[in-house]
Structures are given as C-alpha cells and as structure tokens.
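Take a look at this single chain, the form predicted on its own, given in structure tokens.
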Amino acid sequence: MMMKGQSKSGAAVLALAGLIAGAAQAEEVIKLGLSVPLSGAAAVWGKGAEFLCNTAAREIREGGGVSVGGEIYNFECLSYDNKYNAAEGTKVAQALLNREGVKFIGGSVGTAPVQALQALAERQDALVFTVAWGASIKGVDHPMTFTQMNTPGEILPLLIAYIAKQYPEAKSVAMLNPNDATGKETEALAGDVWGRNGVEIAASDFYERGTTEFQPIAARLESLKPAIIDLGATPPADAGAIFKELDVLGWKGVKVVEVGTGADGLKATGGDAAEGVYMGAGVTFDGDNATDHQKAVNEQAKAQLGESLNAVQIGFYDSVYALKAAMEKADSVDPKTVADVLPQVSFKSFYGEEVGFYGKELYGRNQQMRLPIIVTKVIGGKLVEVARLTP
C-alpha cells in the first residue's frame, strides 16, 4: 500500500512537474521592439502598428507558437514613442536594446528615428524591420535590416506613371515634403520620376514637422498654379490641413500624397478637401479583394483606433509572421542566424498572399518584402482602390 501510495504521489509529482515544465515552455517569450510615433501628426501609424503586432502575436500564440529546437516560443510586442524625430528615436533605441534587451525590432517608422535605431542595433547584432522610406538605410552595408512595406523605390515609379497616364494634360507639379530624412529622400526620387514622366517640377519645398499654420505654405503652392500638387511623405493630418487651405484659395488640380494611407486622417483636418486625393500606401477592405480575415481584423481596428488599417501598419503584422517562418526554418532564435535565413523564406502576408523577399537589383540584397502596390483615391468621402500594381 505504501508503495502504491508512493507511486501515486510520484505520479502526481511527475504530473505537476510536467505541468510546470509545460507552463515554463509556454513562457518562452521573444520581445519585439517597436519604434513608432504614438503622439503627434503620425500617431495613427504607431497606434495601428502596435495593434497589428499584437494581433499577429496573438494569432501565432493561439496557433501553437513558434517551434524552435524543441521549444515553443511566443512573441511580445513592446512599443515606444519615437515622436517621429531623431532625438527621440535615439532614446527609444537605447530603451529597447539596452534596457529591454530586445534582439528583434518588429517594426519602426520614420527614416530619422530609424537611422538612430539602426546605428545602435547594428553594433548589437539586433535584427531590424522597418517601414522607413529612406534608401540610405538599405543595402549590403545593413545586413540586419529588412523592409516591411513598399517604399519610394517600389511605389513612386508605378504610382506616378499611373497618375501621369490618367492626366496626360497635367504637365506641372509642385512638391512639398517634411524637412527631414524621410521627406528629402522621397522628394529626390519623386522629382526624378515626375520628370521621367514628362511632368515639369514647378517647385519643391520643405516644411518643419510640428507646423500647425499651413495657410502661408498653401498660398505659396497655389501661386505657382501647378496642375498637380504632390505632398510626398506628408502625414495625413498635415496633408488634410494643406489641401483644405488650397481649397479655400480655389486651387483645383490633381492631389497626390505618395505616403497617404487612408481617408479618415485626411478628412479629419481637410474635410471635403480630401476628395480626389491619390495615395500610394492606402488599403481598402470594402471591395471584392478583401478577405474575411482582413475585414474582421479591420473592424477590430476601427473599433479600437477609430479608422481603417493601412499599409504602414500592415507591415507590423507581416514582420511577425516573417520572423516565425525564418526562426522555424533556421531552427534558431539567434538574430544573426535568423537574418541569414530570412531572405529565403516565404510567409502568408496580411494582404492574403504568400510573399517572400526581393530587391537585390535595386538595393544589392533581398531585403524588401514583395507586396502589391495599391493605388487608392478618395471618392465620395471613401477610400477606393483604383489600381493594384505588381512591382
């Protein structure tokens, strides 16, 4: 009896040990740092990025986690506000990498803050995903960096060619961008592409982020009488305010925001002046192209964020699944090993397609997710997909 009792006790201990081991296994966590704007004109991008990172992490956890070396890992998203500037980007980089011990950046926004992050991450062999538009952060000199959305190198040639074809009579463009790394790199490429499409650059100006009075800027743009006004990398709230001032001045032309991501942000400050704006980073979830999964997650986002998801935010979902695929293929959670394998994997993107990485011809290495370029336009107050182009 004693032996039997001991056997039961031993079995109970073993069972308890198994439960503890299982619980310990479930607690294996990989931190994903996010350097995003959570305040200011671009806050909508950061808050949506955090939402989609958490959504992907939850889906993966519910699906059984990430299987590596006989262990099961799950992701935890840690978001810090970089306020879309280099100074705050440096603080965020130090917090994520030095204080939190993060080895994987699940996503980052803004060329200037990302440059600050990248410099520190490279010294610590941390893997960085980014939606930053700057070409300066890409290439063979940055083997730990990967781009999780289409950037000017992918979007501008196809978007501008599409618009030029739609408006063959429009032969002049006035450009305006934020006065930082994102704006300057966008402006340089856009100017070249407009020129290659036979459109003359009437002017190309910059403004400081944080500007709240846009009437003088709009007056300057209107005075040039351009057929097209291209606000490049201007965030939605600022772009809406500028188009509203242009509307007051009576300017009627082709409106473009290359980094435009949705109608809600534009309408919040621009009202009816948002009508007709073309965008290169917007996504719609109302048409036949939208999957049931996209519609369901987008409804959750609208309830939580107050507006639909966009391409900037979707990259933070895709990077989580890309990391899962690379970690399982490499059978490792070492960031350098994962970075070596990442260009070889494919994964199911939030866009509903299986995608991999490309870009060697343009950047010298395959670091760019191959994603569709969706041209959208605000029509009747709603964002409408008018073309889907393949880079």
Second form
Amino acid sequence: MMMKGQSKSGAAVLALAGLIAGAAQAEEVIKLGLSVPLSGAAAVWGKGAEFLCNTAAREIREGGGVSVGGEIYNFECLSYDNKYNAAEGTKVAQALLNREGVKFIGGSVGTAPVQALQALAERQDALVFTVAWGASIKGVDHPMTFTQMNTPGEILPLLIAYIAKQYPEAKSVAMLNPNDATGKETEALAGDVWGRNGVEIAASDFYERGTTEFQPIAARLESLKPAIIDLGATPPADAGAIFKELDVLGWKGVKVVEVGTGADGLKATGGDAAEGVYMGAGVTFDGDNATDHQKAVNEQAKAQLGESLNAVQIGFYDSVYALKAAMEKADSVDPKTVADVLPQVSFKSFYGEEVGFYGKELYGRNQQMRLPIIVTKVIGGKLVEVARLTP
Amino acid sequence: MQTFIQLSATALQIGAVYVLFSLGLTLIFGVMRIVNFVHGHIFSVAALVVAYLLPALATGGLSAPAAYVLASLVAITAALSVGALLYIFGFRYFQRDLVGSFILSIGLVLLLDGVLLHVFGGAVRGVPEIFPGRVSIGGAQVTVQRLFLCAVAVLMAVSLYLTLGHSRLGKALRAVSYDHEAAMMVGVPYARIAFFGFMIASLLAAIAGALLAPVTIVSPVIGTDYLIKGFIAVIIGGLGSVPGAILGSIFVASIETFGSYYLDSSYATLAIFGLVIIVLLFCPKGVLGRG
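Write the structure block of the form predicted in complex with its partner chain for the protein whose form predicted on its own appears above.
Whole complex next, starting from this chain.
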C-alpha cells in the first residue's frame, strides 16, 4: 500500500516536472536591450520607453507570443541608463551585449550613446532600433540599424515649412542646440531648411547638457531680436527653462522645439512661457482622433510616469511589434535574418496605422518607420495637434 | 550700457547661488581638510523635497508662500539628516585624509545617485514661482523670485562671516582651520567642531536647494552642475577662504554670463576651465587661499 502510494507520488512529481519542463520550453525569452536616459532632463524619455516596451511585450505575451519554427517566444525588456552621453552609452553597450547577451536592441536614445552602442552591436551582428536623430547612424553601412521614430530628415523639412507658412513675416531665427552629436546634426539640417524657406539664421549656438542656469543663454538669444527661436534638439525641460528666462527679458516671438515631445516637461520648467511653443515630435491623446487603446495606455503611463506619452517613447512600442512581424515572416530569431526581412514587413503601429519601412531615397536603404509627422502647439496650457503631415 | 547692466545683474543672481554652494565646500575643506563631492546631493535632496511637497501642500489649501516655507523647512530638515548620516557613518572616519575622503566621497555619490533616482524618479519636476512678478533695476529685468534668492544668499554670507568672526563657535572653527592640533591643545573639542562645520555647510547647501527649486530644473542630478561650479569657485578663490569663495563665485558667474553672451555657452564653459588652469599655474593656492 505504501509502495503504491509512493509510486503515485513519484508519477505525480514526474508529471509535474514534465509540465514545468514543457512550460519552460514554451516560455522562450528574447531579451530586448534598451539604452536610454533614466536620469536627468531626458529621463522621462527613458522611463516611458521602458514602460512602452514592457506594454508591447505584455500585449504580445497575452496575444499568444511570437511563433517561430513551432516554438513560442516572448520578449523581455532590459533597460540601462545611458545618461544621454557617449561614456555611459559605451558602458551600457558593454553591459547589454556582453554581459546580458542581448541580440536585439529594442530601442535606444541619444545619438552619442547610440553611436557607442552601434559600434559594438555591429561587430556582434546585433539588431539595433533607435530613436537617435543623427543621420550618421543610418545608411547602407549600417544594415543592422533601424529607426523607430521620425528623425530630422523626416520632420524638419515639413515642420519648418509649415511654421514658415504660418508666419510669413518672421524672417530671422536664432538656433540653440545641445553640444553633442544629436545637437550638431540637427543644427546642420535645420539651418539648411530654414534657409531654404527664406528665413535668415541670426545665430546658431550650442550649450552643454546638464546646464541648469539658462539666464546667460537667454540674454544672448534675446539680444539678437529674432522673430523665431528654434531650440532644435533641446529636451523639453531645458527648453521650458530657456523660454521662461526669455519671457523675463520680454522676448515675444515664434517658439519652436523641433524635438519637442511633450508639454509636461516644458510646462514644469517654463510655466506660462511654454504657451505657443511648436513641437515636431509631440503627440496628444486628448483629441477625438485618439483610439481607445491609445487612451487606455496613455492613462496607465500618466499614472506611472506622471506624464503623457510622446513620440520618442512610442517608438519603443512599435519596434517590439516590428520585431514580432519580422521574426514570424523570417521564421527565425537570428538577428541577421530578421534584419534582412524587416524592411519588407508591415505592422500595426501605436499610432493606429499599418506601417512599414522606407527611406531608400534619403538614406540608401529602407530603415525608417513610415510614421505620421504630428505638429503640435501648446495652447491654453494644453498640447494641441495643429497639423498631421505625411512624409 | 543697458546690455552691460542686464548681464551684470544676471551674473550677480547666478553668483549668489554659487556663493551659497562654495561657502559650504570651503568651510568643510577648511575645518576637515576633505573634499566633499556629496555636497551637491545634499543640495539635490532639499530641492527635490521642495519640488515634491510644495504642490501637495498648495493643493491642500495652503497659500503658495506658506506652502513654500513649510516645504522648505521639511526639505532643509531632510537634507540636514542626510548630511548628519553622511558625517556620522562616513566622513567622521576620514577627517584630514584627503585620499580616503576622496574615495569615500565618490562612493557616496554613486550610492546617493541611485537612492535619489529610486526615491524621486528621474523625471524633472517643476516648482511654481512663489513670488511672481519682475522688477526693473537700472533697466535690467529681474524676477522677484531671483531677488529673494539673492537677498537670502547675502544674508547667509553675512551671517556666516559674522559667525566666523565674532562667535565662540566661529572662533573655534577658525582655530581648527588654522591648526587643529594647537586648537585641541588649548581645549577646542575638534571632533564636535568638525561636526558643526559639516552641518553648517550642509545647511548652506540645503538652503540653496530650497531657494533654487522654484527657478531651476529640479531632478536628482541637479546638484552636479552646481557642485562643479562651486568647486571651480573655491579653487579660484582659494580652498578654505570665505572671502575667496565669494570672490570665486562672482568671478565664475561673470565669466559664464559674459562668455555666453559674447561667445557661446559652450565656449563660456571652456573659458571657466581655462581660467582655473591659469589660476593654478600662477597662484596654486587660489587668489585668497592658504592651501
């Protein structure tokens, strides 16, 4: 009797072990590395990126996972703080690729840290998604890199042309950008586009990231008496502080933040001076156009992050779905095979549309997600969509 | 002339903050002969607590100035508590040990970076203006908030100067700063005086944090920029010298302001570092320092 009982228990244990093994087999995990700022003025991008990567991974898991070669895979997001600089970006690259063994970068922020990441990732044939604005990280020399957000090449020609058309009397612009790869590349393109729209460049300056006193910068910008001030790739929190100091000095003109991604950081530091700012990468979910899914995820984000979602963060949601589509089409989780297939797939973006990749004319290969360019403006303290332009 | 007045006013406003910061650094160095890189984090704690507490108090029905005063008191208490913990469990064991305190200081910076990020999150916080409005002084536009900041900075600098010059504690602080062994021989309790010195420095940083919260970008890393500028100010003015810290602060703020205006913000930053190199080449102990 005793033996019989032991046999039963043994069989149960074996069955349980078998079930656990089977479950473990079904729970194949693909790590998605994220190199993002989790501290400083740009931290909100990193925190939101982490949130949206996790959101997409959870949705895919609940939807049955990624089906490849008869196996079911799920995504796990691993985020590391690159502090928006090259030195930390190098450390993050080492940690993700060498220590964590990551083969897919679900997203990365900041041209300088992304350049560091890309150099290492390319040697290891890892696939890289990025929202970095630098045009230098794109092209035929970077077959493993894909852009998950509109960049200056897509945004600036349309955004600047729109603003120039709205204010035909505004014929001078003063530009300010962070003194790094992101700022330098944005400045070069923006300067060219403003010129093509008949707007004279009064001055183009740079400042160091981490600056906390913006009074001298504002004093210089104001002294030029420009009709437009374009803060380029300046993060919203820094931009708010600069516009606040400009307001103290009495400057009234057209305010532009090309990389402006949301009004919360801008209002937090700029207060009333944030009013009227145009942004090229902001998204609002307050209007009638927003879907129920967008509204629900945005509410979760606000509860968790204290801010509405923005375009930088949305890229981290879209890249997860793009990877799922490419892996299933390629029937492989090998990063090189997935990268080969990625330009041919389409997937449902967080924006609600089915999108694919384009950019061959501009960059030499299709590596840019075809996303809408949403022009927003702070009106009455709220971010309002004033135009949706198709690249 | 109008531009010069505006820039001078800006330099004085920025310099006022650097003064509060560098006075603390120079006091700690003078008394304990250590370099305290965590000073910026004490400043950050105060600014962050104000940024988190003030909106909640204001929403609760308190007027903006009352909420600010209450939030500042809590913030300064929190920052002083952090300062006391750092001293009791860390710096107390590394007094007059430049290398040991340097290593400890760097370690504590990394630790507090993580703690502040975890507790307060990485996003920037905005603090509404407590004293709205602006005034014109000789044609220069200055906000009332900044004027308040300058007034408190001047008050703190004068108080510290009078304390060091005329009080019993001040004399003891100066005595251990000149020769701590001789001071101990005549009955000055060095350990207690060092603790008071550290706490006065922490108080200055905490007040600077609470004052600056409504006019700057509050985040866990806010102290870093001020720490660097504060160090440059005391190096130029002379480590351990109170007048040197004030002079250095105004000098750094002036280079930053006029450099940003006539050149570029990035070049102004370079100019500040260039200035430090020149001062160290020709005056290794700083302009007014004893080394």
